[in-house]
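Listed next as structure tokens is one chain, alone, in the form predicted alone.
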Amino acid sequence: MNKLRLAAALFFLLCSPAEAKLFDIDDFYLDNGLRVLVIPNHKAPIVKHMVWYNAGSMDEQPGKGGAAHLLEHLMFRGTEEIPGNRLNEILEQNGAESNAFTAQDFTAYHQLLDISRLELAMYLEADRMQNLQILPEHFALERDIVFQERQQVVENNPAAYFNEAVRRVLWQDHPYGRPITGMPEEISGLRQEDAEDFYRRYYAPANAVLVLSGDIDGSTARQLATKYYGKVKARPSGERKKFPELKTDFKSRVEMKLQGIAAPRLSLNFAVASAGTDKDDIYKLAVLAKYLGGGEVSALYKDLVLKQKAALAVSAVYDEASRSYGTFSINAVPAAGVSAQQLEEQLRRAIAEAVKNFDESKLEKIKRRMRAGLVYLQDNPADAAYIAGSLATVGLSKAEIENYDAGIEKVTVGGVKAAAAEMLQHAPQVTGILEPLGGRK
């Protein structure tokens, strides 16, 4: 799951009635310090299998950027039990579906699959977390896959090389600034070493959390989880980064024109409180970001491309699970005859207008909106995994995940104005323009 969809997803977590169990978690240590949380939805014989680890792009050392998404790569060229690709060759005869991704504050590895295959997946992923084995042939090979990954997905796409030169300005000084995929540059000068002191470093028990969501009950889990992950040895981690403090009213823009963008691109994005940093103010922006863009019945949508017909879209996405800051962003592209900068100037009015006439009716109306969205979250296995591992890895306690939903109910009008302020008058922002080079075609 990207960024955007696990912020999308939190939305519905926040949504069911005061002091319910969200989930019905069953959480608990073994021996070594892994962390283990259970999910149990028995409506399907199928199991999502996650472990996630502490650890993302900004905890790699300066200069050494990509090595945490390299060691994502090599994570699958084996280890002297399962040589080679053979882990990926077993999972697929088996019916699993298998992936992994990395992010600035975590690394997950995934399989859903059948319930009977779930020890066969834990096994599997038991063996990576201590035996894993880096060939300098797999090495060099999976350096030249993360170096071109780089040029397609960012070099040679120029919506995302924008998007990463907003998010340099927006963090100043800040690891987040720095791109997951490490610069080109990095990625050419990273060394077999690199990537196995970032193993040895964060790939310990006691730095991780494992999830199974699906047709397990907890004392089935806890058997399981101690039968193979208990074996794993437990290992210090590596030291947490201290995160630097981002200047209050910082304000900055980038404009871009490059080729090969069809329509012109507005945003303004801003470094706000997350569940790592202020867990107060995350429900009241989760409610601001539904407000105001979240879908065809929010406040901008009705305002800017029913009413004025400035813009074809207009959205708002809230990151919160973060160790550090979280992002919120208002996206918008504008209609023809309009152009970025004056959709800017409609954009900032007509947020402005949202959040003096949200009232007592309006939150409700959200409040309920949120609520809806429970029913399906709860009945997906894969997206109950993804959010209680997002949540918990970022620090939250299995109370703090399973009454998440409670906050949203205590959010007052108040609440949110005075959070809307503060991030639209003091939060470090930047303002981002791209535009076609030669003009909208």
Second form
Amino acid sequence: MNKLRLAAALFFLLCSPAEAKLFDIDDFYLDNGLRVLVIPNHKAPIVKHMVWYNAGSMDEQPGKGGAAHLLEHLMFRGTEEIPGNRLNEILEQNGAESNAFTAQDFTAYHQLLDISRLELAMYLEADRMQNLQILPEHFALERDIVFQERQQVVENNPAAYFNEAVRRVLWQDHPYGRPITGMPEEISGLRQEDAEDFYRRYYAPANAVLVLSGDIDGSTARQLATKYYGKVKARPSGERKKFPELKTDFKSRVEMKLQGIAAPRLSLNFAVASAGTDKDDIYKLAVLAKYLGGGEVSALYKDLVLKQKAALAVSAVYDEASRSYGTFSINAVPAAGVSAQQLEEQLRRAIAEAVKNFDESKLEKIKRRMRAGLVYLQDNPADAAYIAGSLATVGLSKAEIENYDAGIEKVTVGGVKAAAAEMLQHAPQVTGILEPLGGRK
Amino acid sequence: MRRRIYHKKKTDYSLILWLLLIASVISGAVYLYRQQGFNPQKLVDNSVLQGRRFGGEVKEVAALDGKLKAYLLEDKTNPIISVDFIFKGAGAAADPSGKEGLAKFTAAMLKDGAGNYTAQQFKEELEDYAIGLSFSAGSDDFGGRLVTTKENAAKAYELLKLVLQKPRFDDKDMQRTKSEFRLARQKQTEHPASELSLVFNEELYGIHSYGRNPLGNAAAVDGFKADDLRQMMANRLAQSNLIIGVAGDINAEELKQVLLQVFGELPEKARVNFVRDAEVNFDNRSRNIDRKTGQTISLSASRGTSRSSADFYPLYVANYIYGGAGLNSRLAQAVREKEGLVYSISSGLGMQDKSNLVVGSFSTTPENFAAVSKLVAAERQKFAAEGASQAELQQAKDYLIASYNLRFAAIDDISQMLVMMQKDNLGADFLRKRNDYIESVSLEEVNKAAATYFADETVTVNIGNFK
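And the form predicted in complex with the partner chain, for comparison with the form predicted alone?
Below, the chain from earlier opens the complete complex, with every other chain and molecule after it.
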């Protein structure tokens, strides 16, 4: 460590608050560029082992929708050394709960394991980081399986089908507008080279984050990570796409009547700041979501459900863990006799009033509540691994993850009001209304 | 010249020898390296992380002359406490006819205020102190869960006691909850899988209360009065049918006080409606519900066995091999991994107090439906006829034993497990014995279970595209 960096580190230590950190993370890099996060939790002799690749459906080549997700499936179909179904068999024999998921921004492979099996899992995961072998017959089978997955998860669920339509309009030509699974005809058109190309481009150690959360300390983790993942050759990671800027000041609507839908619902969806675009804004928007629609004590619930009796449910959700824009949505279900359109009017009025009435005492209450619940995040090592892993993958530093509550603490009334005004007036937004089509399915 | 040739020859020879030697050293090294890589057992045995045990011990804590009992697993890793409890037999199946949905409705109303706290004030209080409190009603039991930080534990116990003693059931909250139930019943038909599960229960159980919609019906729910809820609580939520599991940062002495404080004033004896055993007529009938959906979904059930029966562990292991082992189960291998015909396919044990089933399910696009049904039937027949192999049994045992510690990941999962251990009469030392139970299952027993339970007649309901 040179003197300048030492001075910087000391400065940081002196400046950061002395109180407990969120997860007590140990954070380091291997020589091949792999980032490692260790979250010790010694409650039980178990560990959540996750590898996050900083690549998801948004990184797919044009027309290759579903390639990232299909590759995720193929990662379970063997390497040269551990062919076919051996990976699944070995993990099963060793009591692992093993799975993976693909998102817009990232793809993660994970196992919950007895701690005595961690080294084994690290060996297997490091192996498939560089030695994946896709056989044509496996490719054909998995393409059929992901086609079935899409049918099961989207086409069989009218609400999911509607949400996909809303996202298409909100994100316009931004890659977030494409479904993670790919469109059915895209899936059918994928070729083996597409999956291999994605693997080559993005599954490099320097483009990944390893998370070890559980009964392990930093120094053992460092030793084991070096032993198993240190062997993976460094290689260049695919070029990062520049994400298209969304047109601002655009407001749109999706109204859909669907067979199968029995209860109408309404949603306001905004493209906003994220951990990847504006780290300062995420705390303000998190407070705003909690204030407007965090459960049955929120401002909108009190107004629309309890006072006006115009809605049966209302909630606000903010997703900041993305590389490009974040999403803020406010969802509501109209009460009997109230149309979705009538509720929309009420909802807009209620949001404006709630923002106007936001003050110091309300802010303090929200902060206190957010702080009080943080200790629960330290209970389940799998939860901690997910939270820290997703935030690190989209670009938060260890300090930013650890000091999440300090970020919340700094939020001001004016800051929240300004963030709300910016979102409501200038963010790209889509109003979604889903109603029954009537008649029997 | 000759010398040179000879010399050359000699050189050639030694070069080849050297190359051979080098090649064999390299391939030997690669072989050894590979051997290391190919030997997962060795990796596990030699791991520096070997030999750790979960240290917790389950204790039974009693209060009020043994009228209140709880299993406790003390764990001080984090300053949080989880209290799980059920009232046995107080669930939806015990709702009297005409009051269908009462248990679930009461569960939903219990957070709507108690004592001097209105619904809103009560919920604000839970938020302010970061207390998680929830109630639920399954078919058999009525349950509750309290999760709190140690710091706010006193407040949490006080609020829980207040809910059990003095729930408000204010009229405006009753009305709102009735609307929520109407909405929930509407939404039940929006997803083919949830519509299927309702019809499936009807088809299996007919007029038995397991066949009813757990959310009740419009006539019954809309007619509920606060008195119905109070009466339900007075009859069904008592010390005699209460089972409690507690995990986290609390010791036996503290817990004893909590038991007294929170549950000490409940009525002593419960009066729950008798629910008869559900007699399902398994006669291989099959019913199709026609809907326009992306996939057709199939649910199928046959006779199972109870948790206390001698067949339980053999059947548990047999089902694991047949359809419980994720991608490695026989069903998933045959239908998904080898044919690519489905995304999801599995089987499981459906165990309730009055009915025990083996349930199988899959969903697939219409053009695959006949092929999948045929493959499933063939797998089932083969499993019943031939049973499992020794290797499959070993694989199953390895998984079930090696995954043992995963149950201790979350504090609320632990407290829930402690409740189930008592409900199933497994004893406080169950966790120490559990792996032995698995280990002692023989191939003969598994194959007998396969022959008994997988050759049985079924009832099947499918939803999807049949026209």
